[in-house]
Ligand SMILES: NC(=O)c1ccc[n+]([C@@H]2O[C@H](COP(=O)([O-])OP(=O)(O)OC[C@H]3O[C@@H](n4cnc5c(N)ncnc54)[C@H](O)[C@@H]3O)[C@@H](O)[C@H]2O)c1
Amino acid sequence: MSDKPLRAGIIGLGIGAAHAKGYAGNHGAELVALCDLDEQRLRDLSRQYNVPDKGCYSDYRKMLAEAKLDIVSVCLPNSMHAEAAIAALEAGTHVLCEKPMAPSVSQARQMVDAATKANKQIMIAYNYRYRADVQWIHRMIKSGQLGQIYHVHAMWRRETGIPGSGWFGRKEMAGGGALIDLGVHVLDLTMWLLNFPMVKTVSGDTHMVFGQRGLKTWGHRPGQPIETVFDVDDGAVGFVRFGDSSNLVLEATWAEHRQPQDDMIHIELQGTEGTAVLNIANYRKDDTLRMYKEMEGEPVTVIPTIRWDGPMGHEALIIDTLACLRNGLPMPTDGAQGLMAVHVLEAMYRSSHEGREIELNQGIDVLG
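What is the structure of this single chain, taken in the form predicted alone?
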């Protein structure tokens, strides 16, 4: 282990701004380079985190050539993840890539192969693993409190949440809509909580109900034309059969008719010895957990009180990633995990298009 701080950079300062706090928080790294095409955003973030002018770039390839980075966050539109990540890996830099890893399996596999060839690490920014309530469920599962989990119902559903501008609604840039944007988070949480079981079959169905009509978009009145192309799903449902006989029902919606302003992440894990329920309403931290068990022949409801001290989200993810890099430990969100999620998402879109169940137990990358 070296005491020298890792030199860190960020490409894309939209969601990339959430990465800055982790790198700049005296956790074994120094934020030395930022890259964005928006000059005002670049200037504002560089001042906030004391990045010198010489560390500010509008061309990430120039940044990679000049800044001598140890790690870089890739926070660009989905279609640009592979190109930027591979360039960084070939420049000798570890990569933390925003989710989803890529819009296609072929691109995600190229990223993994590039990391192997360069002998560098590629990680995926699955920040929701680092909520205190999610960590508590993870500990309960590992300790056997739920027994054998046989069914998971995971969803992220919004009443209104369609991006009315930018690249999110363009398939060419995003690769998909609500499923690839929101669904990837609850899919990853499920796979991680179940310790990455083999995926046997995948079914999916997507719909495009509101977005093309200019309905339920952020920052717009109903029916007002949106400012960009919208050709992606605004809702989806999927079903996954795992090799250990467990299964997953997944739902992801940017928009639907439900309680106004509702934005809900809900994951229910049913086990032979108990059921754990995570219910995050509008990003709240209070009263998000329930566990249901039977004790001495009677049903019991457990309502945990969770301590929310310490870093969370992207900051906690980056702190963990930096510690693993500095100490030579396995990466917490490695590229193989990101690739597996892309396999499942791509199969759900294919299933929706072809109207049939897709088998993945032959040829899928297996985590060992």
The other form holds:
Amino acid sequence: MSDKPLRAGIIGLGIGAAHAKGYAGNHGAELVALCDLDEQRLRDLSRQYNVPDKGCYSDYRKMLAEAKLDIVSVCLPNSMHAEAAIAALEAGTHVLCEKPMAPSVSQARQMVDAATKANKQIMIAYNYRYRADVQWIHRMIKSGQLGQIYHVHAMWRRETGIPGSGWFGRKEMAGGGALIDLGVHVLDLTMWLLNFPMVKTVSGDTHMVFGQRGLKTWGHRPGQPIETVFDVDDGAVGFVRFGDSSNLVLEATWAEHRQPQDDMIHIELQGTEGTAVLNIANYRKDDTLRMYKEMEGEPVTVIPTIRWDGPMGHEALIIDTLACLRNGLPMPTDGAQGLMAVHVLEAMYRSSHEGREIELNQGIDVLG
Ligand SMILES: NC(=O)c1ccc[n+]([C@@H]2O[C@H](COP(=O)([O-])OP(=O)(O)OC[C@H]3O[C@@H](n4cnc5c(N)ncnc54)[C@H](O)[C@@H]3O)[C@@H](O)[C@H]2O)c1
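The structure above corresponds to the form predicted alone; please give the structure of the form predicted together with this ligand next.
Time for the whole complex; same chain goes first.
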């Protein structure tokens, strides 16, 4: 690939703003096109990043036809990911798609197939892999500090966190609720940290306790009428057996009765030589890590001091993605990984619906 900056575009300018920051701050890219139906968002972001009027679109198909993009971020509501990503791939553009890749395995599979056919890359925006504390745990696992991991407890739980934006609560648009929205992040972190073991069986149980009553929704006051449909889970638990004999207990809630305003990501990896614990309370960066080991017969607690001096989250993800594209390296968050997560989530929903464990027997090697 030439040294010319890659021409980047973004479809959907909510979290798309984080993608814009990533492209705009990167020497390897030039942010040349933005698309949204919301004129205000389009205007604000184009001004912030000096995207000229001719690069501003309300129709992404027109943008894909005209803007000569090398890469496009798809940041639309979940149900729209597949159509937009496939259109972009068919237009000869690499795609960085927001999570979850798609609400169904069949759509995610079509996206992977479209990328293969077009000989382009499809990648998923798993930005949490790029936190400094998560990267440290990854290094600890790779260097053998935890030994063989046999159990993971991964959760993202909120006291009040049902998204106020209507589509998140509508199955037709979102595909699912807390499980597909928050659960996908901690599921991906687990799968990535375990280096994508084969998934043998999946169980899940979802519930809908608060959303339909208009409770614990961002921006909603008690007693206000509920204006939007809410027909997705606002909480879920899952259990996964992996082929390497390890297992995962997963929990995801948008809402529950717990410490007011609490928002907690917790990942605990238990290994034969140590346990690593990540606790991200309300998106904080300080004091998020513990590692428990034994030295000379005594238990030891390791409290690492992590440096947070580089780019993180979407910004770091975009730097990594562009570097891999440029150098022809394997994509860090490729479509097969996205598809694998959708397989597990779909099986959790199915398990919940049918009231039984689902045999998946899927490995990432057969998905790419
Ligand atoms: N990785 C993360 O941490 C993270 C965080 C938030 C959201 N997300 C994901 O990003 C995606 C978008 O979520 P969001 O919070 O930004 O939602 P949002 O509703 O805030 O933004 C979506 C945008 O898409 C625009 N849009 C809808 N239909 C369109 C169309 N046909 N053409 C052009 N624009 C259109 C809307 O006007 C809106 O501005 C979802 O898949 C969500 O799961 C990821």
